[in-house]
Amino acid sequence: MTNAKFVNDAEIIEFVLSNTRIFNTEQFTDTSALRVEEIGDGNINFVYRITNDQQSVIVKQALPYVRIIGEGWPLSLDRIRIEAQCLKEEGAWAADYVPAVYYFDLARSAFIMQDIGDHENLRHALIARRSLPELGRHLGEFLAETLFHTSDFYLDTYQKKAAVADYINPDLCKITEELFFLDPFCDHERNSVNPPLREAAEALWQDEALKIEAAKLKYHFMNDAQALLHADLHSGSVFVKAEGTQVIDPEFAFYGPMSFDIGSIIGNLLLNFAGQPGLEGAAEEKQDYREYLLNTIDTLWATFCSRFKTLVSEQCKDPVFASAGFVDAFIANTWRESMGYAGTELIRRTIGLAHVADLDCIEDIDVRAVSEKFALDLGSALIKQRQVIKSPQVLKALIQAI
C-alpha cells in the first residue's frame, strides 16, 4: 500500500471493508450494493461517501499537494495524520460534537469516519436563516472541553510539551499566517476584491495602525501554544441540525492561542450578520436573524466561560492556575484577543483569497459592497479596539455604532 490516490471505487470499497465492520455485520451482509460518491468540495483533500442506502461512512484521503492546484503546490502528508488524531482527541472530550474516526491508515494517508450526512453545513443554514436554538451552547461546550483538556490547566508539563511537538504543523500554519495576517493587509495578487469595494480596500491597506495590531495578533498566533486548536473553525467546518452540532476538518490543528478558535467562529457569525441586509427576504426577518446571531455569540461565550471555570475547579491539576483570580484574568484576556481574531476573519473573508457565500451570494455587486464595507469596518474596529471590547454587550454597542 502507498499514499497514491485511490484509483477507482472498488479500491475505496475494499479499503473500507478491510478496515471496518460497518458493512459486513449481521445486519448488513450484502456488500455488492455499495456505492461511492465523491463529495469533497474543499480545496485540499479528497472526500468520499460509501453507502448502501442503509449505512454509510466517509473516507478522506490526502495527497502530497493541494487538490485543486496539483503537484505545483506541494503539501505535507502529515496533515491527514494530524486531522485524524485531532478528531480522536476532540472526540475524547466532546464526543457529542465530533464524528467518530473508525480507522486511520498512515500508508494510504486516509481515514474512515462517521458520516454526518443528516446534518447541514452551518454556512448554508445561516444563509437560509435556520432556527438553531442550541448552536451557541453546543459551540461553547465544544470549545471549553477541547481547549481546557489540551491545555496547561489539565495536562502536566511532560504531557503538554509532548503534545505540542506532536502537532507541529508548519505547512498548514504557514497558509494561515499568510491568508489571515499578510494578504488582506496589502495589495496582494492572491486577494479578490469586489470592484465597488476597491477604494475601501486600498484605504485599509494604508492603515498602519491596523497593520501593527494585525502583526501583534500574528505573533500571538505563532508563539502562544496554549491548547490544541481546530485552527480552521469557520462555519463551513460545522454541521448542524435542530438538536445537533458536529465539528469536522481540523487538518490545520496545532497548539496555539485559544482565542484563535473562539474568534474564528465568532467572526463567521459576524460575516453572516454583515451579509444579511443584502440577502433575500423581508427586512424584519433579516433584522430578527441578526439579533439571533448576536444572541448566539452571547450564549457561546457565556457557555464557554461557565464550563471552562467548572472544569478548572474540578479538574485543574496545577494549583497555581486554579486560582480564581488567575482564571478570571485569563478568560477576560482570551475574550479580548478573540475579538481581534474575529476581525482578521472578517477582513480576510471579504478581500482575501477565500471568500464566503454569506457575502458572495449577493448578486448585485453594489449591494454586496455595502455588506462588505460593513465587514471591513467591523473587522478593523475589532482588531484595533479589542482591548476595550470587554464583553458581548460592548461588542453589540460597537456593531450598532458602525
Second form
Protein chains: 2
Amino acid sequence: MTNAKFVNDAEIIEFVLSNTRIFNTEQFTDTSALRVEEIGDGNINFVYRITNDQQSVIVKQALPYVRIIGEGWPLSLDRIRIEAQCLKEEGAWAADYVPAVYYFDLARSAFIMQDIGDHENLRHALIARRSLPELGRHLGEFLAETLFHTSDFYLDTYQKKAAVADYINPDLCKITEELFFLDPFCDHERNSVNPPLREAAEALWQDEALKIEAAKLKYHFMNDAQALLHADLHSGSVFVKAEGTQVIDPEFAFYGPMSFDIGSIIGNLLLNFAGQPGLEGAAEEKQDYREYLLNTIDTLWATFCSRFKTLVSEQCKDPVFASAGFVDAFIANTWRESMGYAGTELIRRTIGLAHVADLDCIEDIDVRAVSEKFALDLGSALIKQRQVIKSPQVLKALIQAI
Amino acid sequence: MTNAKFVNDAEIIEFVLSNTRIFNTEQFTDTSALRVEEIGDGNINFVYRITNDQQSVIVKQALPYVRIIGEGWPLSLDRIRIEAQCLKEEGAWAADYVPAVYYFDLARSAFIMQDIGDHENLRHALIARRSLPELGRHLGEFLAETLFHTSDFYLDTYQKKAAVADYINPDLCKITEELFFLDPFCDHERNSVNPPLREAAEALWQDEALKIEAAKLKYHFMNDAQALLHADLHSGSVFVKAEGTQVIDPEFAFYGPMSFDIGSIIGNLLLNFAGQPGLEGAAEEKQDYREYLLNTIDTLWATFCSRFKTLVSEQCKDPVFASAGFVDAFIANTWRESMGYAGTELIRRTIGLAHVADLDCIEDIDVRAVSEKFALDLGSALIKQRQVIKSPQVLKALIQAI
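Moving from the form predicted alone, what structure would you give for the form predicted together with a further copy of the same chain?
Next comes the full complex, and the chain you just saw is listed first.
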C-alpha cells in the first residue's frame, strides 16, 4: 500500500468526484473550477482542501511512515481507519462537534470529510485571547456524549468488548506512553528544556513520589479500557469560531480511561493560563483571560457531570451501574484522575519533546521560564495531590497557592 | 460445527491416536486395550479419560450450548480455544501447576491434555481437612508467574494489546458479570437463599453502601485489562495431592484485574473457613484447620509478593513500571482490591445461584445459616472496608471481630 499516495491534484479531485456528490450536484456541474490546496501541518499525514470557492471538502491521507521523517519511521496505516471510524462514532453522538465523514477508502488510506475551514485552531484563539463563551459547554457535551456512549454505561458487554478489540491502536498508544509518561520524568534525549528551566527540570527528575504517581497514571492509561477516547485532545485538535466548536484528528483513538481525555484538554487550558504573564498585552487583559480560562474549566466540568448523569438516568441499561451512588462516585473519581492527566500534559508540554505555542511563543527565555516553572509546579501538584483535588474550586485554590 | 461431538468411544480413541504419540510408542503398541470414561461434572462440557491402565490422557470437548440445558442456552465454542490457549500460556510460566496441552483441534472444539487423575479436587480436600503444606506457596507462585508474564510489567505494548484482543471472551465474562456482581446484591430469581438466612439476605440487598462498592468492583472487572486471568479460580478448579497442585479449567480466561484471580481463590479458602463450625469433626480439629486456612492465605500472599517483585526486578523491561516504589504501591493496591473480590465470592456463593459444598453439605439448615451469616458479614466487610485491609494481619483481625 506504499503506492497509494495521490500523485497529483487530478487524482485527488477524481477521488472526491467518484466518492461523493458534493461537487456534482445540478448547481455545480462545472468541476473544472476545482482547486486542491495542501493544508496539513506537514508532520505526519497529508491534508488537502478541494474547493471551487463555493463549496469545499477535506481529503486526509496517511502514509505508512511519518511524513517529516520518511520511511525510516514506519507508522501503521490502520490509524487512518481508526480516525475515520472514530469520527463517525463521535458524530453519531456529538454531531455538532465533529466534521462529517463522507467516505473512507482503505486501499487509499484516505477519507473525505466536511471542511471546517471557517474555524480557527483553539490554541491560536487562546493565545489571541478570543472570547469563546460556549467553549466550556461544548467541550463538556462532546466529552459526556462520546465517553458515555462508548462505555459500559451504555453498550452491552458484547458490543463493548468488540469495540475494545476494534480500536486496539498500539503504534499511536506507544507514542503517548513514551512522550507523556516516560521522557518528561527522566533526563531523556528527546526532551527539550529551556536553559533557565534546567535546574527545575532536574529537581523534578529526582522527585520519587512524583514518579510513582506518574507511573500509576501510565499503568491506568494502558489498562483501563473504559471508553473510546479521542486520546489526543489538546488545543491543536480543537477548532473554534464564535458559536461553534469542532474536534478533529482522533488518530490516537483507543479504549482508555475517560479521565485522560478530560485531563488532556483541561491541561491545555492550564498551559495557556501558565503562559499568560509572558504573552503580549496589558496586565488586566491577562488577568481577565485567566479568569475566563478557569471559568471555562468550571463550565466544562459542570456540563460533563450534568450531561453524563442525564445520559445514565435515561439510557443506562445496566442496573448496577445506573445507581446514583455509583455514578456520583465514578464521576468524582474521574475528576480526580483527570487532574493527574492534566498534570502530565502540563509537564510533558513544558520539558518533553512536543511543546506548545502558549509557552514557546514567549521570546525572552527568562520570562518564558517563569511561566514554565509555574506549569511544572502546577503539573507536579496535580499529579501528586489529585486524590484531594475534589472539585474545580479546589483546583482554583491550588493554583492560587502556586 | 454443531456436528463435531464425538459419536462414540472409537472416535475419541482415534482422535487421540491420530494427534498424540502417547499410546503408540514402542512399548505400548496394543491400542485395543484403550478404554474411554466420561469424567466431566456434566454441566457444560464433555471430559473423557482415555486409558490403557498404564498411561492415560484427557480429552475435553465443548459444545455450542450448555450441556445440561441443551441448545436453548447457546455458548460460544471459542471458549475451548481460549481454554487450551490459556493452559499453554500458563504452562509456559508455571509448568508445575498446570496440565500439559498436547493438541488442540478447532473443528472438533476439543483438546488433549495431561491426565491429573492422581490429584483430588481442592474443595473436597479442604472439606476433608487434608494437610496441604505447600498449597499456599504453590498458588502464590502460580498467580505471580501467570499474572506477571501476561501483564505490562513483562510484555511489550504490542504483545500486550494483541493478547487483550485475542482473549476477548464475552460469553463467559457475562456469566461472571451477572452471577458475581448483579444477582447476589438484589432479590434476583436466580438466587438460592437458605430460608433461615432470608432476613440477612434482605438486609444485604438494602445496603446501599455495599452495592456502590460492589458496582465499583464490577466496573473494575469489566475494564481493567491488567493480565490474563484464569477468571474462575475457585476450589473446584484446583486439584491437589500431598506434594502437588494443578490449576485447570480456565475457560473463563480473559484480560482483567489481577486482584480478581487472587481474591477468588482467597474467597474460597474463606468459604471453607466459614463452613468449619458446621462441618463434621471435633472442635479442636476445626479450630486447627481454620488456623491452617489463614496461614495458607498468609503464605499465598507472601509468596505472590516476593515472586512478583523478583520477576519485576529481573524481567521488567519498562523503566517506569520497574521502580520499586511503583511496584510496592501496585502490589498493595492489588491486595486491597483482592479483598473486595474475595468478598464478592463469599456473598455470591452463599446467596447466589452457584453454592459451594463447604457450606451446602451442612445438613441442618439452621447450623448452616450460622456459617452462611458469617460468610455474608465477612464478605460485606471485605467489600466495604477493603481500602483499610492493608495486609493478611488486618484480615485476621477483621475475622476475629466478626
